[in-house]
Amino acid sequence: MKKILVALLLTVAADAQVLRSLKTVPTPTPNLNGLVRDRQALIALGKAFFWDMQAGSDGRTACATCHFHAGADQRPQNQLADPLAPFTVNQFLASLDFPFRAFSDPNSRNSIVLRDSSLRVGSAGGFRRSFEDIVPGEAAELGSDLLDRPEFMLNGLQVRRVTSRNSPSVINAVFSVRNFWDGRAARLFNGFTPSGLAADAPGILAWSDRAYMRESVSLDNASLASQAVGPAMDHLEMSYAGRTWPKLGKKLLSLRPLGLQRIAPDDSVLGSYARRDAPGLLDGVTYASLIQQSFEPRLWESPQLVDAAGQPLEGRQGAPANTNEFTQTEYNFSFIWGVALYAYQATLVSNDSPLDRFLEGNTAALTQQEQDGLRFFQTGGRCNTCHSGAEFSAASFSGVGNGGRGGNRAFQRTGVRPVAEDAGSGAGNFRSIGLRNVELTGPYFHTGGQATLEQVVDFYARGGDFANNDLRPFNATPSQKASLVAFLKALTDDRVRYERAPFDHPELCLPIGQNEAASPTFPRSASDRTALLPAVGANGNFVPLRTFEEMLKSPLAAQPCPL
């Protein structure tokens, strides 16, 4: 047994990390002493935030809307964008659309180009609107339509705008030193923005000796918190343009958590809080109560009201009289949101794949074909040069160490598209993304331009689609390619495949495209086609999640959501 493992665990790159079970890798953790009082309550708060559709300005868009399927997004309609050229909106994607750049010989990028497109498969986010105000007790915010690009119009009606990059999975993202494709979600969380820079954050208000003290925030190992505060205020993803964190805090604190969604009674985190006969959490379980359970009192207990800049309002204590007066909790909401979402997403670790069991000594956990694929992954394919270690990413904490920005393999220019189309973190470099559960997280690359793992293997075999400095073509027989794909599928954790704890979740109403009829509340916007994702409890589903290729052949059925 020992000889077999030694042979299979060869590393050919000097900077590659030793392959081992992910169970042996500690989860990176920020120091929350003096800030957090109950981590289990914090996880519950974070899970509620992540799945709550009321967080979006439209009252229908959650973090999970773009990360509902193995932590990624597999909707096949109204998912296209092109920052460089006109395109047709609201398309249904089909298998024949992929790959976006096709060659007469899939093994050679110098062969005849049969098809080429600068399109991106992103994620449908929000409508382009300006923020006016919240209405306490209402999930939908007040806003007005803004003129959009012609491409985001359907018969004179605006549609949901689409991001220009594909949504990476949030599962195992806790191991990434910097998140987002371009790494702009910093390792240090400043409590307010993804950048991590102190200059970009006003700090939080702490209550001490009956007075406010402003404290700067710099939490290490907290890139997930930095990432979390990006989409919530992004006017393309979840927010109307101009919304602020205190306004979001004020709105959510006025609402029943997950008030539009049912929660399974055996939900691994929220089950004990869930109403059995109606959507949302129990009457006594509010966002305020969860925050007070989770965080130290000095972050929320003050009766003194403040303005939008955090300045105390003279003579104003207790309940706000209008939407421009804020409690301490509301003012600190960006910090609360980021830390809570970090805590929940840090539990989304998939470390029980067949490969993990094989590395732990169960030689029957991988088939012979999968073992052959592992060997080719580490030798002829040189895949572990960038996708190294237990996390299968050189941009992970194991791969980067304490340097913070990663080695020369953490961010790579792999020739997915020309640099001029998207510079990534600079010079066309993008994060070496983890490969666990990759079977379920298509389409692939930051453009979403490859639909299947077979197409991904062909891409690497030809050394990318465009000139680059970081990929060398490799020769592989059809049998070797099939083995490599089989190995990649052996990185899927069945708990993810069947949505078992901790990957279970509340109900979610998904926008899956646009109708040509107007919205009843915004007559200049198209109404949504929707699909209902049922709540799943700790024991998971009887049927597995589908691959992107399967989703293309049989999309989610449209159905009205009982909202």
Second form
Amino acid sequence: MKKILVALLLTVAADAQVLRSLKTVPTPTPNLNGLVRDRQALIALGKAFFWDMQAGSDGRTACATCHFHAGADQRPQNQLADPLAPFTVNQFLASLDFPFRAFSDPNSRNSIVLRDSSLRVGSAGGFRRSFEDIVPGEAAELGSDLLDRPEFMLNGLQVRRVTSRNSPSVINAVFSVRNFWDGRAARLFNGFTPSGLAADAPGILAWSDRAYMRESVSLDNASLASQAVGPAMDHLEMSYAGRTWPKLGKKLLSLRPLGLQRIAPDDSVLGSYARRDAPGLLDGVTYASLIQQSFEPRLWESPQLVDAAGQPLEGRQGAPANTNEFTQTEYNFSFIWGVALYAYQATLVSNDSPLDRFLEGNTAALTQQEQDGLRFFQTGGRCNTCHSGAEFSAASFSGVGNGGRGGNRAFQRTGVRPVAEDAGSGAGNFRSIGLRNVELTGPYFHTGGQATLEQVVDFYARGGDFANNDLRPFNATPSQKASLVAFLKALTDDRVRYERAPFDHPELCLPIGQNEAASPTFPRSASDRTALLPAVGANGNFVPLRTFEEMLKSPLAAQPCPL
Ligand code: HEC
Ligand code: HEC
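Output the structure of the form predicted together with ligand HEC; the preceding block shows the form predicted on its own.
Okay, now the whole complex, with that chain kicking things off.
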């Protein structure tokens, strides 16, 4: 009986991508010949970049600050923004506020609207400040407060700016042809901006025959690299307004990697480089040494210093004399950053969920209810028209490659909000995002307006919240809905749930909301409430990651970070 079911599922899915174990799907990779010489070192460099709080202008904002929980964000306070209407800053998220659009009959979009809000659950990034300079050896940069929109003020003090879209997970993002909800992180990496366009990028400096040659960059299958060069210079996310790549490079090269964060001795990537009784990597393992191990010498070996535009400075060789003279490595830093973050995030593949095991032939890996849910996913709910294949996304490489059909389903208008509020990739289309580990990555949609998978299933049953062309309402009994939710939860990989390798990570001090008192260093900014996420090694935690709903019931407690 169970064998027959598997055969049936494969035929049902045949006109989209075939549903199969993610272990059978190769990880997309750019051609790094002539650029990279040691992939393992590159992954270590990327992991350090991703988790290092010193990368943010304030010296305490990492990529991981917004992607620490199953690759997504799960902070309880100061996560709301409303691009369209006034709202109260620094609120705690609360179960009762979800879903943001509620109906008297959750199965019908024509029933009475009980509440509606254009609020977004985003991610708190940086304070709005202008960049002045870096101070080599110090994580915090020099900057000054900029006047912010009145919505981002708390009793006259600025709060951390919140993004107007929800943070998606970085896990399995390597399979997306283009990243971001609207796909604006291009498949081709130009070495400098998310757009991928050659015209937006000056190229990198290569050293050959004792002279600089400018080389343009165009790496295919590298959307994660294109993505990574976005937030680092974004003045709402990690950067003060006006910071440049060579300055970020110069700052990080002057600091101990992860110098404020402890690392588990059995960290799957960084363990052997980690100091034992102090934060950061060992004395001999610097950002310069990791870069030199990873990349071909012609990208970093020149003694000739350049200015911010990459022009050689006459008579200037060796160590820079001030923060406006740059080494080759510093000048090439956007490229180095993008490629290293691609390489680390490409290891974040979760392909060992109960569903994968089931599809590999272990018929006991899914319960009967989960199997019913799988069938409903493909037939009653027709979820797999857009969430297709092993990646659960028509926007993945195997989707787009599949005779165009997957490509057409890659970006869809599902009526989460009216088109006028956020047009996405155009006309209200958003990416058919992958669903693996979705149990742990709430709240859902680009708005973060649904707290639970039950709420998401109701959304689909009523054919979306606003007019759209792409969804049809469907009838489902409570038990069919419960099966569908059970199936979605069978897409969780236990290595993600317990943060086992490759999902283990260094310690992280998280800002989790603001106090109504001024920061000691910036008198016009509010000080942070903080929480400390402990380091975890390859064997993971004993306690599973919580769902968003569980977090709402008992939010992370504030505790001082030893900084
Ligand atoms: C302030 C919070 C914040 C920080 C810091 C941040 N991100 Fe994100 N990240 C987001 C948000 C919000 C989105 C979705 C934005 C959108 O689609 O418009 C996102 C999207 C992404 C995606 C795309 C995933 C997908 O499915 O489309 C990746 C990959 C990613 N971030 C990696 C990174 C990396 C690497 C860094 C550091 C260089 C970083 N993020 C820093 C909030 C953040
Ligand atoms: C017509 C294409 C389409 C169909 C059919 C579809 N989805 Fe989606 N799905 C999307 C798109 C597009 C998004 C992103 C929407 C947004 O945020 O605006 C999405 C988002 C989601 C999310 C949120 C993921 C996250 O990380 O926030 C879940 C969960 C989900 N879908 C589950 C389902 C289920 C279950 C079904 C079947 C009942 C289904 N989808 C049917 C296109 C589709």
